[in-house]
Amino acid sequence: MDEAKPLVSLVGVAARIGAATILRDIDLKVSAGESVGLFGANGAGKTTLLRVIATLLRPSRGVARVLGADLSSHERFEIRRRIGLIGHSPALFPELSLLANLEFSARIVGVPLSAAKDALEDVGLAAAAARLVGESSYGMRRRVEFAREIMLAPDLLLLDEPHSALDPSAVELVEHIVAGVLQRRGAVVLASHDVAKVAPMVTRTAELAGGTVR
């Protein structure tokens, strides 16, 4: 990665969902080694902004570059494996076991399957490796998502309300994952409405209100 260039660079970015304009005139830069806390009320557009950065929603206007890729071009598909995203709802296969979910991700990116077991152990779920996701608690599924990001070691990690429904011990996992990304000179964008929990993990903050960053 070229540390002279921001890992995330949004200039005058707007985004629409259907006929509604959710984001307008977004200017945001995130450099290597930075963890940015994105705050705002429910409905402010935090999730939409993370989806834009994750290449899941194309901007309707403006210039957006992530990990060097122009998000208005086919380049966005080439960087998706370098981006980790933990959203509101765990993105796991309910019919597979906890371990099988991680092994599936490992195969896609070429990570040794042994790394899946190691990651489950890191999040305290080694003894539950064979349990089906569909039979696991919400908190356990969240831990599996944390394990996936530990295993895949993304250059850019996006977290959407990561403390939602977590037990106190799991809060430390969020801090552990963020610290790991920053140590690799990656970057983190962490969206939340809970300033107190997020503040210790971020290097700076930004507020999203009225569809734009202040």
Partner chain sequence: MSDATRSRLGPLDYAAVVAVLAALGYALASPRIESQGDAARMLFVHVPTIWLAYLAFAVTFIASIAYLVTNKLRWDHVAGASAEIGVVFTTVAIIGGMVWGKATWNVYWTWDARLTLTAIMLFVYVGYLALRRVIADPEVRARRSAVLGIIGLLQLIPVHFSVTWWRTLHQTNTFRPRDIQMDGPILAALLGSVAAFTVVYAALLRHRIRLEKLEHAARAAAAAPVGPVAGDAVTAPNVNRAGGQP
The other form holds:
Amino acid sequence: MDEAKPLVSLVGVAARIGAATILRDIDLKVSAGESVGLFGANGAGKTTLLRVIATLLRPSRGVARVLGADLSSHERFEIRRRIGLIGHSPALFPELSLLANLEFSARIVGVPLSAAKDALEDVGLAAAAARLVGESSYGMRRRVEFAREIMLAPDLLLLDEPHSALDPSAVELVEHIVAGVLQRRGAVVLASHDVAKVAPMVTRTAELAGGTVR
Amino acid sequence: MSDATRSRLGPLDYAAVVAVLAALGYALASPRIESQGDAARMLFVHVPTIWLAYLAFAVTFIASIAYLVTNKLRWDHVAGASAEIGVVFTTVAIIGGMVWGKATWNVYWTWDARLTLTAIMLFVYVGYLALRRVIADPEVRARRSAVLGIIGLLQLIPVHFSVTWWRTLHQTNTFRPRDIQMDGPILAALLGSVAAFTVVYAALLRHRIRLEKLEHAARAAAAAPVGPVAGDAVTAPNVNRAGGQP
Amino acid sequence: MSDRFWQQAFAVARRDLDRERRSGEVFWVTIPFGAIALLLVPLAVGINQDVLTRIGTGMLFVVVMLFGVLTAVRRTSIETPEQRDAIALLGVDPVAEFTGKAAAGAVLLLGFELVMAAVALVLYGLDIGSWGWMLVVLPLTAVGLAELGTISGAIAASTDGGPALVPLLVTPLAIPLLLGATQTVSVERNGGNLAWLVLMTTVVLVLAIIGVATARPLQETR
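Now show the form predicted together with the partner chain, given that the preceding structure was the form predicted alone.
Full complex below, order starting with the chain above.
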């Protein structure tokens, strides 16, 4: 990875959802090895900003480059595989087992199926591998998503409110995953409204208010 | 309010009214079609309405492609407005055709290929309009309905083939305007009413696009009630009241 | 088409079939629903065996169209916005995703058709010219309907009331499949079936092209 260029570089970025402008004039740079904590009240636009960085929401204005790709062009499709996003509600299929969910991801990206099993073990769910997601608790589902990010090893990890519904050992797990990404010279952006809780995981903070970074 | 969104009637609207009155007056004054009786004067309304329906859906098709290529919302407004007008005129054409059929054959519906196709086309675009209603986000709505606007018209080609083919196998009484002896005055009256209805289409389209723009602006205004960004919509809660005082 | 493409398409199809196997929606809801529709018709129109035999094939394909489309809106084929985001971030090729979903849909529809055909045969006594044609027509109808269902499902995805809309979007566009299927197998017209078969095949191929061409714009939620 080119050390000189930041992994995330947003200049004057605006974003809308429907007719509503959620973000305006965002400037944000995140370099390799950095973990940025994004703070702000409810409705400040934290989730929207994460979705923009994740290439899922196209900016309506400004220049946005992530992992070398211009987000307003087709280049954004090429880098998706290298981005991990853990959102508010777990993105799993309720009819499939915890393991089958991970195996699906493994088949799509082409990593060996054994990696799915290993990752499940890493997050402490080896014994529950055959359990259906629909019959698992919220905390367990979040752990499965952590397992997915361990398995996929993204260069850019985006976490939305990483602390919701986590017990202390799971918090430790998230810190471990974040440390792993930074060790690989990747980058992390995490959104939270609780500065104190995420402090151990971030190298820098930015505050989001009025649709812009302060 | 910009000029484009102002509601006053323009020259196009007056032209549409005058053109339709003139065309229909001419059609009523034109000689009686002996073989068909006065009911055949339906021709002067029926043919233009069905022509408008096809024109409107073709415009939706072209505007849908234009939207996907340019990503400009105004093409989406054109596509949606035109489809709406197309659905109205298709309905009018079907009802008119039924009345005419009743007068000529004493039945409302014949399984004529053209009639069947028109009915199918109506449902395709009713689905298109229904889709536009259920998607709130203007850009998502524009992209999805553009795809449907293109597929809908493309798929009407095999639909057309299959239905005409099916009907040629089971031939019954089929209405073909071509069967009517089109001599000078009648043909002139028909072309005149087609032209007049096309002006009506243009006038309606202009107004419908204007409304579409106003709707878009109204939604944008409602989405940002307080400040320039939506985040300002959330303010500090009133703790005293929320605490549940007597 | 690379190995990777097929690997992804296969993974998507397998996931959809696994989800259906667990939820059993097609097996426990759509199939019985279709069967009862076939049972209702004689109750409504009378049980004259000649009449039933004559309308049997037509009723079979009408039920396949109207109720088969429900497989496209089965709960397990609908993705939440979060699931769509996560799949997009796996870097899945949208065309592979379309292929996999349509393939899984076609398998389910074919199963549905076979059960409906058996029920119709028992209840009506189908007047089929040649069962050979039937064996070609059933898979073609299944693939065509699955393509339409997958495209329409994607068009209506993640919208309020979207799934309820899918049958309305699919049914008028599926008319060439209905006519092709009924005309190919109808006895009175033995001989002209090849032309109808060509029409059906063309429709299936054109829908495949449309599905491939629209896969990317439809995958993008924004």
